[in-house]
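In structure tokens, one chain follows: the form predicted alone.
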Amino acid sequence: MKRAILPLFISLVGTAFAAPSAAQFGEMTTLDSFGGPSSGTYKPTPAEAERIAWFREARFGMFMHWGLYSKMAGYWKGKKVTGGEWALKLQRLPIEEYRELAKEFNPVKFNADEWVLLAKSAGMKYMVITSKHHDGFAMFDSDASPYNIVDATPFKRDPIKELKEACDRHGLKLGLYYSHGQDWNEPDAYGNNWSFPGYKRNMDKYLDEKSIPQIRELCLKYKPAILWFDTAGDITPARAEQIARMARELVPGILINSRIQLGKPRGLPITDFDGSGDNEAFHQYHNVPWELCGTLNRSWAFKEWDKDFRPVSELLFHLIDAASKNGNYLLNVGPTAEGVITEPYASRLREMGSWLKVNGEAIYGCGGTVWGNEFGDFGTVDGKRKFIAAPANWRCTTQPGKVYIHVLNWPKDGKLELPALKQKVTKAHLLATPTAVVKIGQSADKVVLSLPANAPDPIASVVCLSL
């Protein structure tokens, strides 16, 4: 992953959600320029709408960063280092010495079924794993380069093949992350300006000899549901379109994310969904299907010393918030070099799955908010245009004939006031306790819900309004 430019983590105390301040958001001129309930021009053809349909239904997926950098586990020659999957570049490590990690990489505890079943227990509907990150090492059996897990390690197995088979067995979609422009192992690719004298680069040579052949292999061997690109480097629009066309010819239903090229999202027919920044949600409803990718702790790859795991309350907030803005949540785990997803990751995922068993109908297949004004908006503060957050008391998702209110801070007086609805609310009930009484007060300018004294869920309770 690229490093986050402007982290937007919600500040939490226990299980209570606090609204981010305007200072936390700062000035925004890019993320919000793409969407909004009325500003988008997203008009897919029937074929494009059909291929994205499962993605919009899924809403929740698992991201996995796994590679030679997992062997480092946050250390280099016994010294603690930052960067994780970026350590090779950030620490300017000798590429020859980094390559030696392959001789010791032997994930004997890797079990594809265990990984897929953990994702399924979390309520996730798809997985995206790093088939090649920026270090250039392929985690699949590649004929295009011997620098891969089958040819260069004692493991001699193809984990991507095993994950594909496990996903097929258990009903999950498999997506493959591939760093197509940045490759620190290759002198002609973008990124390594410390190992190769002159750093002259020949991107066309690299693309033709390694990147495009490997993307072709991924499509032919594994038929992925998603090709998830990252940090496009020097790739031109023409090259991005060439890669997209090739992928769609080989896998007609494949989805491609907007990071295939730097700059603003390309849009249809080249790309199917946008991505916000790493650990950065869009601030408003986004008309184009999109995805928030985030971490369970502060790292993407496994680092032994990173114990700063996010509480389940924060993780669920990001899932709910993304869905309310028409987005998906791709939540990352970093397996160890042995192939283990450690318990701090697993326990949080299982807790999220427990919440989704009760409240999943308010996430899966849901559209975003019916109002669009609960997130806040831009305003002028000290003479500057800044994003001003609205109180984070609730979020809204929708299904035909239904509006779901995710109550994040249960009102002490039992009264929850919502903006007006044109349709008549005929019934209101809590998903967790359907028999609990929820009274409705509806007028031309607002809807008021009278809720039970206690929240049925300590993190987020969902009220379903039938229209």
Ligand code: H79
Second form
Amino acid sequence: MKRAILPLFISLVGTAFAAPSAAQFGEMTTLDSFGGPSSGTYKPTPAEAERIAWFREARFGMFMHWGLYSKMAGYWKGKKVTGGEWALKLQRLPIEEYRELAKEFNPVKFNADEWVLLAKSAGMKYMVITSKHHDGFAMFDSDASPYNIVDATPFKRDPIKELKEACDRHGLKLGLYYSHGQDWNEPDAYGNNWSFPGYKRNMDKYLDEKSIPQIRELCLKYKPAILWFDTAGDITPARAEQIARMARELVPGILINSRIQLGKPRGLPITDFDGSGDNEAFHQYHNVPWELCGTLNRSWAFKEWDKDFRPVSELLFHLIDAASKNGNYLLNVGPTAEGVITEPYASRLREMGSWLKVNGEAIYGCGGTVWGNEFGDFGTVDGKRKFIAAPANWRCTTQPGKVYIHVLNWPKDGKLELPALKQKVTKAHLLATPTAVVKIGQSADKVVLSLPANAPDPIASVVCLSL
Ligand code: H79
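Please show me the structure of the same protein in the form predicted in complex with this ligand, now that we have looked at it in the form predicted alone.
Below, the chain from earlier opens the complete complex, with every other chain and molecule after it.
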């Protein structure tokens, strides 16, 4: 992934659209004719549209990877190891020894209110935390398996319960990540191919005795706003459907991500929103609600030695870029085994919050771009069909009657040329400095903005066009 401050040629995986704001902009929309594979029709029923509404409004959430692997912090027996939450499998560690980590997992500094308030200060509207990752250890009070934080650690508290209560207190939604197919602690589940030699797996047994009972518990105990599944190895379409139906019955309005099943997203009524790849946004506008999840440094789980934190410019770019393509940004934080979110994470989150305080109206509840050609297009390179990113130095989001231009690289001559708009631009102003003069030149084939000499924001300044 590129980390440049000027995100000009970003190489991403692609999918495409139908118009975001077609109803708003009618004829003006050019997206339908703009290449790329289609993500299909998206026709939610009124009830389905209503339950996803908060998610589209939110645009920005906090992802959290926290578990026994956080205790490793990137080391095993004093030696640096790769993988974070994947370390157990990548190193093929003896499962009995990994389980011992629970005896020392005691996050005495954990304070749910602090975490939630940090997310809130970043301008995030929801949180998704690992209730169980692939290692199989439940971070909640589970009746279905004693391998959980309440029964197997000296901590004995239920952080998911505490986070749910804190989210309710501070007005955030809580989503729960659950690894439903992969569980390296269980011989019957998918994923552990080193600890149980010669054992004949029985995936149905794992699903019926641990995975599905735990998902039921999550629904009943915490009423999550989202069930966030990942890596659906061995999950059949029938099982995905069974899980989704159960969750919807137990938690009216719950959202389910498309990773509940491998391959092409199932879509409604099974899944509410799509995901692009880990740390990889869709190339283009995507008409189905979707989410980009990404790391703040190079890891999902806390690693003491990973100090490669992304600059705020890159993080804000991902948020703006996702919103301009009709998507959300779920930005990950890896707390320590003591329950602390360290300063390199926290300071960047607070900076994002400061930007959103000024520019939030161009993110929250916004539709994606009115154009689409600022992202680039598919072309043939060396005989292969390839997405060729456009060198656009701006991104566009929309509200009824408003077009927001997020200027990433301030033009040296102050002139910003945009594609044509059919509706007349009646006013243009900068969100950061509303009194600064922005002149509008509009013709049949383009809109040219004459901006002040200096960018009001060093990372992204937003121009609001009123139509
Ligand atoms: O939870 C995070 C990952 O553990 C999970 N998805 C995100 C949200 C994930 N599960 N499987 N995969 C991702 C695909 C496998 C990626 C891997 Fe790797 C590449 C495993 C080892 C190398 C990513 C980088 C995970 C560890 C290092």
